[in-house]
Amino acid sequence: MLSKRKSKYFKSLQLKKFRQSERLFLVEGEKGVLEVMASDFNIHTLLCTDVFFERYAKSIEKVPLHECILVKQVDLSAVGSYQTNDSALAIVHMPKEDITPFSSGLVLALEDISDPGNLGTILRVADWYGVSQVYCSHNTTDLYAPKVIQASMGSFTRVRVNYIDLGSWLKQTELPVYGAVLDGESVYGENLPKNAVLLMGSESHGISEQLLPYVQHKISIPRVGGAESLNVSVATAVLIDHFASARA
């Protein structure tokens, strides 16, 4: 059974300054929830209901849980974001961040990712490229939001994030460094590296000055209708497809 101390503390994790704090965060559904069950992340709780727990008892016995509580769907609504999450949720542990540099392969780095919905996308078709380092910049939205664990699909179980201060990280690397810009040269004629590092800038104002100056090469995607632009999650999925096409 579900305690009203218990619910009001794990639905506080929907808010950054908790999630912080505690180093908890929540995976919601079934489908999350069997995906952080898979991984190396560590689960601290898990709140399922009885048609869950007889559906996967055996894998649920081989997770190192705190507690495993079964609880009615309404306990999961209450707790979580999701008004339709009729299985299970979890409360899972943040793993400490590992900001050992890549020197091979393509690493992408975003500038202040401001929309959930888009962060989760961009980690979802990163990690369908095989693309496993992502860099942040710290005004970039949590990584641990429920918009963005959802909008992963589970990806953030695979794909490496850390925040960190850009400017520094890019000024220090080896690898050429690709940024997204609306009147750089098309990608189309780009002979893409294997190796190497892709800025996008925010959804808002693109690559910040601050950034620009450590992009050695401007690409961009050509226009041939009339849309003022595109979203950054399509934009990443169109330039990674590329740089994974030079890959092959």
The other form holds:
Protein chains: 2
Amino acid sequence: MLSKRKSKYFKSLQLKKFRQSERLFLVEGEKGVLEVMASDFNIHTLLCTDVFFERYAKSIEKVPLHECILVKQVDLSAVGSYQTNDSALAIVHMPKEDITPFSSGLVLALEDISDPGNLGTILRVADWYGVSQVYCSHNTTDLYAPKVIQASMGSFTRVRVNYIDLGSWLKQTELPVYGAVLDGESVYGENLPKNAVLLMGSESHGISEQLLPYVQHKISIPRVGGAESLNVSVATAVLIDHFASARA
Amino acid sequence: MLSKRKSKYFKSLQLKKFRQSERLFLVEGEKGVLEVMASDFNIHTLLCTDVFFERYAKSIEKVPLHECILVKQVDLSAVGSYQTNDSALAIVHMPKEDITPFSSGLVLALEDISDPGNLGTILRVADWYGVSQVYCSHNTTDLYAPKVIQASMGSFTRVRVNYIDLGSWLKQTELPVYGAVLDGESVYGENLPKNAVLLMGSESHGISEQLLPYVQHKISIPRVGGAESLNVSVATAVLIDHFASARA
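Could you please show the structure of the form predicted together with another copy of the chain, as a counterpart to the form predicted on its own just displayed?
Zooming out: every chain and molecule, the one shown earlier first.
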């Protein structure tokens, strides 16, 4: 049974200020909960229906958690952001922020991405291409917001995301910095290196004047038709794909 | 002044059955309305605020329309799907469905894309890359739904979309058919032709068993990391980009 007090407490984690003070966030739905159970994230509390519990009893047993509470669908909808959730919801500890030293490959840097769906989709893209490090400006939307977690389709468990002062970091990095702009060199002609930073700007303004000076290689996806721009998650995927195919 | 009767009538166009019987659809917001005014779509009625009217009086004058009604913001929100709209809303005639004979280039075929945001984003991608013909299966979500129009960012005015029996069409086309699958040949090694069909399957099931036999070239975007799949609009962009860069 889920007490009203607990239900209210867990629901409060839909808001950033409570997520930040409690260092906890919500993962909703069967697929997401199974992904987080299989990851090295630590689960605080698991809320699930009888059906979910019976189906995954063996996996649940293996996961160290503070508490597992059997609930009804209405409780899951009351706590979470999904209109319907007939399986499970996990309350998960945020990992400690520690900026892992750069190893090799492509590092993705995101400046002020504001749409949660875009950030989640970008993490899914990064995960697909094996980009394991993403650095976000402090004004980028919160990784742990329910919509980001949902759109990332479990990729948040595999991609390391850090919120940093992008300017300071770009200033000191020894990696070549590539930035997506509308009037840069065609990415089709670029000889892309194995190790690099790819910087993507915000949906509405692109890379800011403050960060442009750190971009050594301004690149663009050539436009043939009439659209003014590409969605930022789409553009990120196309550009990462060029880095990936150059290495393949 | 917008009468209650008219407001209700226009609002009904949020629903597919009324759009189809009236052959009219809604375009909301300043940017979208300006795009449709500049296109060869025919506008039935323009609802706009005083501010919009004064700012674009000259352009509005040039557009042949049945009626222009000055309204308040609350009227725009009442008719349309946007929570706030402080500029304009156009009620637009659907163009006649006529399947333009294929000229050259890449034709995009979409099977049962169900998410309006995905369809809109795909049209924006097609528009960016100059793909002017998109064929959708009948079960693909409706082009004229407000969310599709919004996500397409005006690209619906430049990309020709037809809903057809994809199976019959793929059976008779003389173009080589490329289809996106998870276990196909790497697109990195493909020698992609100038003229082709690119078939994308639905979000949840990919290309169906019914259509797979028409796919001569099963292609995939190589995966390095752990994500199970890419969002369909992202995958569409990456694959179209390969066709585009092969031609560049």
